[in-house]
Amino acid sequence: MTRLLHIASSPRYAHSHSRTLTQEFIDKWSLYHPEATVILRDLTLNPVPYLDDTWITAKFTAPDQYTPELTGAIELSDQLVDEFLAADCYVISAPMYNFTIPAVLKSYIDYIVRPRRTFAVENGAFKGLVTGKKLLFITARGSDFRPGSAFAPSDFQEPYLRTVFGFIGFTEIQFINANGLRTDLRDQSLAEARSTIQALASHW
């Protein structure tokens, strides 16, 4: 049975374009995969704490050397990684805040990028361990960050997400970016996003 993990990061819920578009995608995708299970990880409802020194120590300590304190510090991360690795495909919805991703999504990423779990070091080189899985990002941006636009060089959202998830092994990464939602492009951008969602849902 296919397991899709939806990771949501917008705090706006009913007013969130990224949540709304992502739910539209999941609803359409589910029609083609009626046997699938969809799991929601809502980072606004259940935010991931910021890293601290104990957690970082645990991250770089072999599990057979954990103290009770390190075991407690890494417990949530282990749960999140287990949930993440159990999925077959992923949809991550995110607004753009200050040219990049929300802090709650960054914290989540920090918790799942783990040596020995989602990446390894072999012969002095990094190797991603999350392979053979599909990942879709659906984002909402207030300004126009399309290639060639004035704001395009300030898009630190998509490049970062491609880099960090590529680092842990993803090679099949797709984006649906709704740009210019606080500009005259709003209606056009939402229509284009929905058209892409419709086309992608049938074969993703």
Ligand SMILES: Cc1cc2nc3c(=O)[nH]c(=O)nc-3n(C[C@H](O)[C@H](O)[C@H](O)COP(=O)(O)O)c2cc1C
The other form holds:
Amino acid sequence: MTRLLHIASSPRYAHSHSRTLTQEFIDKWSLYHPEATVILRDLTLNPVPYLDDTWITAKFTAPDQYTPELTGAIELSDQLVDEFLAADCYVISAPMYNFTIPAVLKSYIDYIVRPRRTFAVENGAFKGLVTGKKLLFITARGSDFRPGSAFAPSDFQEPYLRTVFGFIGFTEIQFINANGLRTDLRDQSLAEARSTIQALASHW
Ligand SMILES: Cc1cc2nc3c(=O)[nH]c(=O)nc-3n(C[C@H](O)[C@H](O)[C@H](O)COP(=O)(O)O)c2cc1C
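What would you give as the form predicted together with this ligand, now that the form predicted on its own is on the page?
Below, the chain from earlier opens the complete complex, with every other chain and molecule after it.
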């Protein structure tokens, strides 16, 4: 059975473009995958705490050396990694905040990028361990960051996400970016995003 993990990061709900577009994608995709299970990891409802000293010590300690304190510190991270690795495909919805991702999504990424679990070091080189899985991002931006636009070089969202998820092994990463949602481009952008969603849902 296919497991799709939906990771949502907008603190808005009914008014959130990234959540609305993502739900539309999942509803359409589910029609083609009636057997699939969709799991929602809502980072607004259940935010992941920031890292602390004990957590970082645990991250770089082999599990057979854990003290009870280190086991407790890394427990939530282990659960999130287990949930992440159990999925077959991923849809991550994200607003653009200050040219990049919301802090809740960054915290989540800090929890799931883990040595031995999602990446390894082999002969001095990093190797991603999450392979053969599809990943789709649906983002919402107030301004226009499309290639060629004045803001395009300031897009630290898509390049960052491609880099960090590439680091843990993903090679099949797609983006649907709804740009200019606080400009005159809004209606055109939403229509284009919906048309891409419609087309992608049938063969993703
Ligand atoms: C704290 C904050 C920071 C934002 N920073 C940016 C930004 O850097 N670039 C941009 O284009 N839009 C920015 N916006 C606008 C949001 O990206 C836009 O409203 C988007 O639709 C939010 O996603 P959502 O509709 O899924 O909540 C920002 C909004 C907030 C609340």
